[in-house]
Structures are given as structure tokens and as C-alpha cells.
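Just one chain follows, in the form predicted alone, and it is written as C-alpha cells.
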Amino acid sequence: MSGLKVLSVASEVFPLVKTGGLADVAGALPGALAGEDVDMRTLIPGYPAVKDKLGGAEVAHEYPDLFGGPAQVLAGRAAGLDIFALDAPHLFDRPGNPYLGPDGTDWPDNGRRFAALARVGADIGLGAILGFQPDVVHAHDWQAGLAPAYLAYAGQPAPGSLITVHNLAFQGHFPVSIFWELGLPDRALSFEGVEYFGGVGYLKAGLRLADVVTTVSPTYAREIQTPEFGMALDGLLRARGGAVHGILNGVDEAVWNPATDPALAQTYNPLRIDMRARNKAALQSRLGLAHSVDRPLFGVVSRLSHQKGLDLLLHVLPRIVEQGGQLGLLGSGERWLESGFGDAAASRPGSVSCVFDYDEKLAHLFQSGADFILVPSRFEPCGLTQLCALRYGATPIVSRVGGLADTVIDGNDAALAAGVATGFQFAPPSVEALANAIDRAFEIYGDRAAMRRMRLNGMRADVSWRGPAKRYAELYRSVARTAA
């Protein structure tokens, strides 16, 4: 027999779509987890990028009517990944965000456009394509949450289930009187179902229904069936609370690798660390900050959202640049702090500069070139800037919640006397516990030896996916079921 055969469900998967952090752990994982004997396959919505990437791709099963028009399920490979792509072209044929239109807001039908991609994710999974019959259904998020709603009421046996949460905060609430067109029998609609405040709840759903609950580190998992973070699904987080499980989020080591990067002007090694200072030299030229080894440069790389904490770096930023730092930032998102950031590097040319997009590669310059990267999180299920700052030597200054906490061991002095100290750490999430930390780092930058210590403390750091490939495998069989 072979090995355990996992359908993995998700709205966007990294290279072939990506918003956020779900869509390069999507692309990771299947990597990842062919070390442990397991074949995951990817189910992702058949948008423009994704089947233009599709390669060689075959009909693997057709839809006469899929909520409102035909659809067929196309079987291909893209960017190494083994992928079923949902071609429905009224659901998923439009350029530019999987989630919003034109006007920077939702679609109005998201309600039915991820339904059905839960719903052929369900299908998949009770053997609808030949040669391929799951023993796992993994659901990441709202937008594939009612999968194990369609595979707990689908009336025959069906493959075990898992629901993936990467961010609690995106629930996927609907009206109530999106249900009856969701075929899903009328028991469905209640407290024990899919029934959410009234309406409808797609990741509410998944969480009640699904086998396991994961989620993206130890410490969010636990955060999250707490009233503070847990976004008024905390107590259904508890009643569950020996099916939820944090298992760390990983890096492609092979996408985030200093020693082989093409996006960097120079690539380095921990034996070669002193190189790096060529990418911070390149970052200032590309950012058009004034040149200097010795400020220090702080990076942002991020969405610029109030969960981000960006809030409080606009009051902590005068006294970086009073200090003699440097800030260079990468991300768009909420207007009034992107105008923020834009009249601070307006009023400090060659001390602030912004760049309000996502550039890949730009990213990657990022980590290579700043001396610290800022993550000042509200909350944070897991963070994947921090775990490529640790690889790429750029120290991270992260608040105390969700995968910050697990991954970055503060420099204290306790820590610092040891030698494994990576960051720093500050809570709660205000500006003056920012403006201490900042305080911090600019101090360890001056010891030349304990900064090169706690780069290299960083760069040695394991932030792979073999760890947390090893626990989903264990999960996987542990709910694995194979349908009849």
C-alpha cells in the first residue's frame, strides 16, 4: 500500500496565488510532507493565474450546474505541486484579489463561490475522481470550512477531516438564507451545524465539525479559547479543546535560503555573514535612504492593518530616526496608515522610505538587508516575516502573542549571558513597550559582538517545516478513515 493520501483544500496557494501566509503554507506543505510518506494533493479555486500555471491539465470530474453554472474539475501539475483546479468560470474567472472586486471590497457572491469549492473539496474526498481517493480532507480556513460540514452530513462513510485556522479573525459569516442553497440537509442549520449568530458560519462550521482543529503555533492555540482572542468562538474552542492542537508554521527553505537567493545582491552564509552588508548597502540605494553602515535599519514587511500593531510604530517612529535609525517599509492596507507612513517619509527623506505594494523579491531584500524587523502584533497566529528574519540574520523585535512568542527567544540578560538570544520580545502591545524594545535594540547594535551573536544565534535557528511536517503526519493518521 502506499502512503496516506491527503486532499488539502485552500483559496490561494504560494507561487500560484497568494494574499497572505495561508498561501505559502498551502505551497509548502505538500513538500513537506513527502518525507513522511504522505501525498497530499491541492484543490484551489481555477482563477486566471492558476490556470494559465496549470500544466497538461485533464478533466478529472464535470458539474452540469455548480451553484449557478457548469464547472469541471481539471487535474495538472503547477510549480511542483500536484493540483485539482475548480474551473467554474462564473465563480472564479476574475482578474486581480481571490476576495475583492474592483471597488477594494468583497464580492458579493464569496458565500457561493466558496461553498462550492468546499463542496467539490467533499466530493473529492467520498471518491468522486478516479485514482485518487483521500484518506484526510485538510480545510484551511473560512473559504474551505464547510467541507467537513458536506463530508459530516454526506451520509455515507467519508474520509477523516482536518480545518486548518490561520487567522481566527476571517470567520466567513453569511446570511441565514445563503443555507438552502447549500444542499446541505435541514438538521445542518443549527447550534451542532453550520447555524453561526443567525446566519451562516463557514469557519464557525469546520470547527464544530471537522475531526482535528489546528492551528498555526502552540501559544495562538491557546490564546484563542480565551475571550480576548478568541473572536466569540472561544467557547466552542473550548468544548473542543482536546481536538485543538498548534503545530508551528515552517519556511520553504528552499525559497528562503540567503546562501542561494537570486533576489539578494549578495548571498551569504553564517560563515559569511560580514557579507550581508552589501544587501542592507543595495536596500538603502533601492529605498532611497541616505547610505550608512552604521544606522541602524529597521525593516517592516507586512499588511498594514491595526491587528498589525503598525499604529503604534507611527508614534515610536520619531524617536527611531531621532536615535539615528533608519525605517524602510514594504505593504499596503488601511489608507489612514498608509497616509501616516507616507507624510513620515515625506517629512524625513532619507530616513523613511515606503513602498505601498507587495514585491516578492523586494521582500526578500528586506530580510537580507535590514538589521531588524519589526512585528509589532496586536495578535499573531503564527507569523511567517519573523521565521524568514531569523534565516536571513535580520533580528526580529516582535510583540509577546501567538507564533511571535514561540519563535523569537528574548534578549534579555539572562538570555543574552547564555548566548541564545534571536530578538526581542515586548508586551503588552503598546507604544511605550515598543518604544522600550526599540530602546533595546538600538543598545545591542552598538556591541558589535553581541549583534553578530545573535544574527548568527538566528540564522541557526529551526524554523523548517520538518517539525511541523512530522506532527500534521501524525495527525493525518490519527483521523484517517478511508471511505468505502
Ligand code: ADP
The other form holds:
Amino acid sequence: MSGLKVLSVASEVFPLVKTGGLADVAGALPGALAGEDVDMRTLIPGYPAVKDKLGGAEVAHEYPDLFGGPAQVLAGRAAGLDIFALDAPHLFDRPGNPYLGPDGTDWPDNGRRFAALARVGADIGLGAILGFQPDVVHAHDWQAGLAPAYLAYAGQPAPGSLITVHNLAFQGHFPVSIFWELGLPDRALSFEGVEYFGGVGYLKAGLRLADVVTTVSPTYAREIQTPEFGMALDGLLRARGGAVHGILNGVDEAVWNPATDPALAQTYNPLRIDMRARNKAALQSRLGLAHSVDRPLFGVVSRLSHQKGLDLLLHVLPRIVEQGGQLGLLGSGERWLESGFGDAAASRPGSVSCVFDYDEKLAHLFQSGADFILVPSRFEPCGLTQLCALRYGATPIVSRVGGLADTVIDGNDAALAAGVATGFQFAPPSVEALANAIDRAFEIYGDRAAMRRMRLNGMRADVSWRGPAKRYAELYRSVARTAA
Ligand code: ADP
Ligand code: GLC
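Switch over from the form predicted alone to the form predicted together with adenosine-5'-diphosphate (ADP), please.
Whole complex next, starting from this chain.
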């Protein structure tokens, strides 16, 4: 099969700009797909952090007026990726978080900013850039959700389109007034088009109009077709039925490799798993926790949001400490959770410690030094922290939802007897169920052989992009249309 050209359209890409797992996925896909004979380029907004790293970029396309100002598409390479950056200073020349202004709320013109991104993605799909005419446009999340709409209403032969839902909770829902700026035909403001509860729904538009919809785990693909997890889009997703696929995320094995990771105090591999102890000691020092080889160290690396269920953990914390455990948390986000964990750390010095920051390097030390990684999410499309945890031999304790359900093998009696368990699952996401899973973790921790077995199973689990990349390549081929 000859090489396929795919344009990936995303609002964040690791290592250029990242707020969460979307960036990791968008950053890893091109490399993973190269092995499948897919030539993927990535369109991202030209935030200052992106432009800084795009040395030697060329102007590949120009717009005299794109949503209120001049813009150009810069083509270049950064961090090993082929990047198209949408350089539109009036929209993207803003430092810091890609979505939020200095007061921590959404930029008021996000509707315009990400319509522009999608618009340019569709234009590239339609041949705007000489030398790279994609067979498929792959849109990620609501920020790129209008790209399939622009393609569908282009009135000319268009490439195939695919949208991936990384998180249905973020929908890009804007007042109807934005519609008149989008440049779509009037008929697009309909149930079959971009209309959503009287406004314009960017994610809804993508889900309705892309040739194929994917999400990031098989369980989440099923969940989002139910009212409980569908966030008002379950009906639409059910109607698309066979066009909805669940493809698990992988971990970028070059970025997350305990045998070579420069962020660790001590590198290791499954044959040298005992050397993790040095990372545990380093993490305890870094966090100001009491030095102890024997106390189980529970770690959290997470956005602090309702989704992640960390308020449940706050209730279980006393029980962890009473049983001799320690908790280290690295996270940033909602203030009520920061203050809850801040108070917990202040009242239990030596046993509980929190770093309220976003720190990529420290995240690696957590994965290499913690005994357990906790992910008590209420919903979780895929989750990458538990995949990194498996790879680093930190045993994950997760709620049984979405990708967490698909990637961790619960240490129940049968799985333990068969020697296949890789962690602990609990359901429902409640304080009681979490407490019970933590009790089970303490029990295993007390049995050195069983604990070691579980860690090794995790390290040997396949969390790579190889399988997922094949699935994406198949889907791309199934929707590819060479534009005329
Ligand atoms: P989500 O995208 O919902 O936040 P994922 O588990 O898919 O959840 O991805 C989270 C990614 O962000 C992982 O790579 C994780 O290591 C990283 N991460 C989350 N919080 C932090 C933090 N405070 N510091 C460093 N990395 C973090
Ligand atoms: C979202 C989800 C997370 C997923 C990530 C990458 O941020 O919350 O579960 O792993 O996207 O797909």
C-alpha cells in the first residue's frame, strides 16, 4: 500500500505545548504512524512557545484576513515533528495556557480562535499547501471539531475526515452569533450540521460530519453512547453507531523509558526492578516525606479536577496514613482541591506532601519512585498516567471506567492465582470502593513476592503505540479519498 498523507489538527502537541494527554497523543502519533507508512503532519496554533521552537520555518500559505486579522501558515520542524503552525498573532500571540487568560477563565474569543484553526485544517485538506495534500484530515477534540464541517460544506471533492474525542466533557459550545463569522452556508445551522442546543457545537459538528469518529478506549466508546456518560451527545453517537471506534492510546516509549530516563535518580529495567528503591528515596527527599523503604508510597500525578475523583482520595487519606502509608501528589488545577490537599499535607507532615505545579520532570520521578499510582477518576476516556505507571513498575489503582478499565488487570483472587494482575480496579467511583482497593493494595504490599510479580507484570504489559497505530492506519485507509 502506498504512503498515505494525513493532516493531524490539534490545539496542543507535546513537547511544544501541553496541558494534558491530548498533547502526548498528538505528539506521539506521527512517529507511531511512520511505521505504518503514513506521513503525518500536524497543524497547531502558533502560540509563542510554538513559534520559538520552529526554527527555519517557511511561509506555506497566507491569509489577508482570518477571523479579524492577517495570518500565515508556517511550515517547519520542531522536536522531530513536521509542523504547520497557524501564525495568527491576533488569535494566538498570547503566552501561557492555550485556552485560558490570565484570570484563569476561557479567552472570550475561543470560538473564533479554534474556528480559525479548524478552517485552516480544512483548507490544507483541500489543497492550500503545495506539496502536502492530505488524503485524510484527523481532527482532535472540539478545538478542531469544525474541520470536518468545513470539509463537508466545501462544495468540492474533499479528503476523508476523522475526529477523535479525547474528552466529551469539553464540547466547544458557543452562542449562535458565532455562526455568522464561520463562513459556512446557512444550511449548516441545522441538526444535520453544526447547530447545538440553539448555539453552535464544535465537537457536535465534528461528531456529526466526520466520516469516522474515534475515541481513546473501547470502554469509553461504549460509555459515551449511554446517557450516563454521553453528556447530551449520546443520542448522536448512537445514531452514528458503526462509525464510532475505540482505539486505546499508547505511551511514547522514547519519552517514557525507565532504562534511559534522564529525570530519574536511578534508571532500571524489569531485571533490575529492585533499583527503583533509589527513586523512591529520591522522591521522598524531594517531597520532604519521611525516609522509609517499608512504608508504601502512593502517588498522584494529575490535573486537579472533578473528573479525576481526587476528592474521594481526600476522604481516604487518613486511612492510608493510619496504616503506615505515605501520599505524594503532583497536580494543578481547581482551587478547592488544592486547598483540600494543602490542608491534608499541613496536618500530616512527613506522610503527605503535595506539589501544586505542572512539572514534567517530577512526573517521571513520581512514576519511578512511587509504589502505587492512584487514578480514581469518575470518568476517564483513556488515561495515560496509569499506562506510564505500568511501564515504570508503579502499580496503578484505578476506578473501573473508560480506558482505566481496559488497561489494568485487577488483582482479584483469580488474576492473582493466574499470576496476571497488573494493579487494582474499583467500582463505583466512591469513597468506600476506593478505600477497599487501597486495603487490598496494602495487603499485596505486605507480600513481597506477590508485589514484585504485580510490578513486573505491569512493566511487561504492552502499552506501546504499535497496536493502536495499526488501527488508526486501517481507519485512515478506509476513509481516504484523494482530492481531485
Ligand atoms: P488528562 O489528559 O485527562 O489530563 P491523561 O492521563 O490522559 O489525563 O494525561 C495526563 C498527562 O499529563 C500525563 O502525561 C501526565 O503525566 C501529565 N500530567 C498531569 N498532571 C501533571 C502535572 N501536574 N505535572 C506534570 N505532568 C502532569
Ligand atoms: C483526555 C482524557 C484522557 C486521555 C487524553 C488523551 O484529556 O481526559 O483520559 O488519556 O485525553 O487521549
